[in-house]
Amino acid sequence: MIQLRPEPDVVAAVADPEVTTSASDVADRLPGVVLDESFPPIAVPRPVPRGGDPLSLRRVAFSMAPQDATVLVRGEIGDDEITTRTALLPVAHRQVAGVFADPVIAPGLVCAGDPPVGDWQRVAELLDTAGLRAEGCDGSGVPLAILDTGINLAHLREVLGREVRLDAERSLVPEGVSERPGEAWVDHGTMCAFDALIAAPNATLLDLPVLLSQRPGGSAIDGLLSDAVAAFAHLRTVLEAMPEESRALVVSNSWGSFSPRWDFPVGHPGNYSDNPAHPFNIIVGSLEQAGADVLFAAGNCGRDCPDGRCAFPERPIVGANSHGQVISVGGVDVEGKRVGYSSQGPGRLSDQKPDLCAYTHFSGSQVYGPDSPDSGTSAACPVAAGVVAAIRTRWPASRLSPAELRTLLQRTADDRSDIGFDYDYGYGILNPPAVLAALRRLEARRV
C-alpha cells in the first residue's frame, strides 16, 4: 500500500462517496510501482494530537479535513526491488507519505478432528439469549457487518428454520468478486453470520466478503489487508449516515495475519504486525472513535495446538487483532474451558490481550457437514459480535460508547483466574447477565 499526500482538492474527491475516482487520479506516475487500478483510492485520516502522544492511539482525534487526510493506493513492486524502491519512492515522488506492507490475512480453523463440544443452542443458554431478550436486546435496527468470505442467506435460513435480515445497499463488494451480498458460497463467512446471530437474531447483516482473493495463487479464503481497509473506508461512510442518536455499527473479524514473511520486518515504518502507525491500524481506531465496536478474533496462534501456518515465534496477536481500540476475541468450549489454540497475549499493538473469551468448536452452523463445529476463534468473535449487537438495540453509541462498552464488558466477564487478567482468558468469559445488570445500574445513576 503506497500512502500518498496528494492536494487538498484531490483528496477532497476522493473522499466523498459521490464522487468516483481511480489510483491514475491520484498517482500520476510512481516509478518501479505497477498501480492496481481495480483498487479504488482511499482517505485515511490524520490522528490529530489531543493532549498525548500521536501514536499511542489513545489521546488522539482522527481528521479526514482535506488538508490533513491522506490517501492509499494499491500497486506491486518487484519483491528484488522492495528495499530500494520502498527508500527510494518518497524521495523521488513528493507526494508519497509512506510504502506499508499489504500482507495476506486469512481466517483460522483449526486442530481438525475434534468433535463439537455442544451445540449452538447450549451456547444460547450459557449467553442467556432469554434474558437479553427481555430486556429488548435482540439486535433489531442495529447492522452487524461480517468482513470475511462472503454469506450464504439460503444456507442460514434452511439450517435457522426462519428469515434473516441482510442490507445489501449498505454492504461492499470487492472488485472483481462477482457473487452478489447474501450469495457467496457456503463457507466461514456463513459461519460466522450464523454465529453472530445466536445472540443477535434480528440484527441487519452487512455483508463484506473482503477474504475472497483475487490475487495470483491466493487461495478461496484469504485476500489482502487493502481489502479491509476499503472494507473500514466503507463502513465509516455508512456509520455516518446514520442519526447521530440511534448511531451503532458492530465489525466481527474472524481474519488476521500468520506470519512475519508477509510483512515488512518489525522496526521497519511499513510493517503492519507491530507498527500503530500503518494505515490499517489508524483507521481501525478512526471507526472505533466514530461509534463502531470493532471485534477481532484473537487468533488460533496457542501453544497447545496452533494453527500449521502460525510462524509467529511469539507473541501471535498481531496488527490490529492486538488493537487497543478493538474487542480482541479468545475462544473456549461450553465448559468453560481454553481451546487449546485460541492465541493468547501478550499483544503487538497492546500488551493485553486477548480482552476477553467467547463461546467456539460447538455444533452450530453446519457449514462444513452435520458433524463438524463451529471452532477456532473465528467463531468465538462473531459469538462475541452478537451480544454487543444485541446491547446496541437499547444503548446506541450515543448513550453508551465503544471504549465505554468495551471496558463494560471487561469489567463483568467471569474471571477464569485468581488474579483478574490473564494472558489465557483476558478478563474472562463473556458474561451478558452481567453486562445487563450493570446497565442497568449505570441507568438507574444517570436517571
The other form holds:
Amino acid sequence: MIQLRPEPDVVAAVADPEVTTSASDVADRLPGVVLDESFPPIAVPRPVPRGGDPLSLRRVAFSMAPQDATVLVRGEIGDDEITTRTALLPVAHRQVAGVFADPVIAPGLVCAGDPPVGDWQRVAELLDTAGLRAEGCDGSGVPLAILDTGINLAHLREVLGREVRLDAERSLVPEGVSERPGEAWVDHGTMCAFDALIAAPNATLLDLPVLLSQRPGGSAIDGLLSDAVAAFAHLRTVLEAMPEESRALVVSNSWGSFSPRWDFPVGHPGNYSDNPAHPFNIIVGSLEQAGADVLFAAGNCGRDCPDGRCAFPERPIVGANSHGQVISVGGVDVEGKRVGYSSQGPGRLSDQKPDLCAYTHFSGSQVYGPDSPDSGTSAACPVAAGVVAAIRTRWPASRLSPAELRTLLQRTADDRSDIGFDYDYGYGILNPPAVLAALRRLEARRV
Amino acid sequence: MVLMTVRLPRDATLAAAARKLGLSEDDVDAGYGLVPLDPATGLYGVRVSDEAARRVRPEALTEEGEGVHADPRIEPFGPPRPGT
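Return the form predicted in complex with its partner chain of this protein as a structure block, the form predicted on its own having already been given.
Up next: the whole complex, starting with the chain shown before.
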C-alpha cells in the first residue's frame, strides 16, 4: 500500500463519493511499481490535535480536509526490489508519504450464515474412508441410532444414489408421532443420518424421532428430555437382545438444552444441567456401560458466534452433552479450524469437554437446500458417530469397550491449539487412520 | 410436565406406579407409560403434570433415587441461528 500526498484538489476528488478516480489519476509514474487499477484510491484522514495544543496526545481529531488528508493506492513491487524501492520511493517522489505492507489476511472463523466450506467428499477424504473400507470397516451389521427429528430414506437414497439400510423394527415411534420410521419430513434428522453414513455407508440406521414433539405449545422440532429417556430405555432392550459377542450400538445425539429456564435450578435434586443423578444422565451412563457408544454434539454456543438461542451465560456444554461416559463432539471446518459457534469447555458434568472435534459446515445432505451447508455441531456429531460405527464393524464392544474406544479416539486425535487437551478442540480432530493404526498395534499385542 | 422416578418391583405396571405416588391413573401420562430406567434396581420413570407432582406426598418418595426431576425442552443443535 502506498500512501500519497497529492495536490489538495486531487485529494478532494478522491474523497468525493460523486467523483470516480483511478490509481493512475493520483499516482502517475512511480518507477518499479505496478499500480493496481482495480483498487480505487482511498482518502485517509490525518490525525490532528484538538483544541490547538500540538503536544496533546490525548485529544486527537481526524481531518479529511484536502490539505490534511492523504490517499492510499495499491501496487506491486518485485520481491527482489522491495528493500530498495520502499527506501527510495519517498525520497525520489515528494508525493509518496509511505510504503506499507499489505499482508494476506486469513478469513475469520466460520459462523452461522456462512457458505459451505468444502463438501462431504472432502470430509470422506479427510476421514480416509477408503482406508477404513480397506480394513473392512464400513458399518456393516452395526446399528446406528439417530435420535432426532426423524429420517427421510427417500431423500438419502436420492442424494447418495444408492440404497440405505434402516431397521424399522428396532426403531421407535414416540407417542403422538404419525410418521413411520424412515418416512419423516426432510429435516435435521435426515441431515444427521446422511453425515453418519459418510464413514459408515453400510451401517443400519435406527430412527428415533424424539424431537418431534406433539405437545401443546411445542414447536415442530423440539421435544422433552423424557422422550429421550424413553428412547434410551428402548435402545437398552435393543442392545441386550444382540448376541454378546457381536454387540454394538452407536447412538448419535445432535441436540441439547439451550436454556436453564426450562430446567430446575442448579442445586435442586431434580436439576438436569449439572446433576449426574438426573434420570437421563443415569440412563446414558447405564447404556454406555451395557456396550453402546454414545455421542453428543457439544453445542453451538461457542464464544465467537453463539447461536441466538444460547441462554447459558457460561459453560454451555450441559447435562448429558458433558457426561463423562459420552463422546462430546465439537465442530471444525475442512480446513481444521474450529467453527466459531462450536461450544467450548469446561463441561458441567465433566470438566474436560468437548472430547474431540469432527468436520461440519460442508456441503452434504442438501436438506436445507443445495447451497446450504450441513452445519452446527449437529453435523460434526454424526460424522464422528459414523467413524465409530465403521470401527465397530470389526471391533464390537466385547473386544473393545466403549470406554476403551473413547480413550483411543482421544489419544489418537490430531492435536490442535495447545499441546494436549484444550477447551476449544478437546483432544483434537478425529483421526481414523491413527485409530486404525492403534487398533492394529492393540490386536498384535493381544495375539 | 415433570419426570418422576419411583422404585417398584420387577414387571411393575403404570397403575402400580400411580398407586405408590398416591395419584390416580389419570394423573400420570399413559402415552409415556412406565419407563424402566434401571431394571436391575427397579427404578422407573413416569411423566406427570406439575400440578400432580405437587400432590405427591414426601413419604411416597423415600427410597434412593426417587424424586421429582426436570423435564426440560430439548432442541437440535443446527443449523445455528445468528446470535445477538
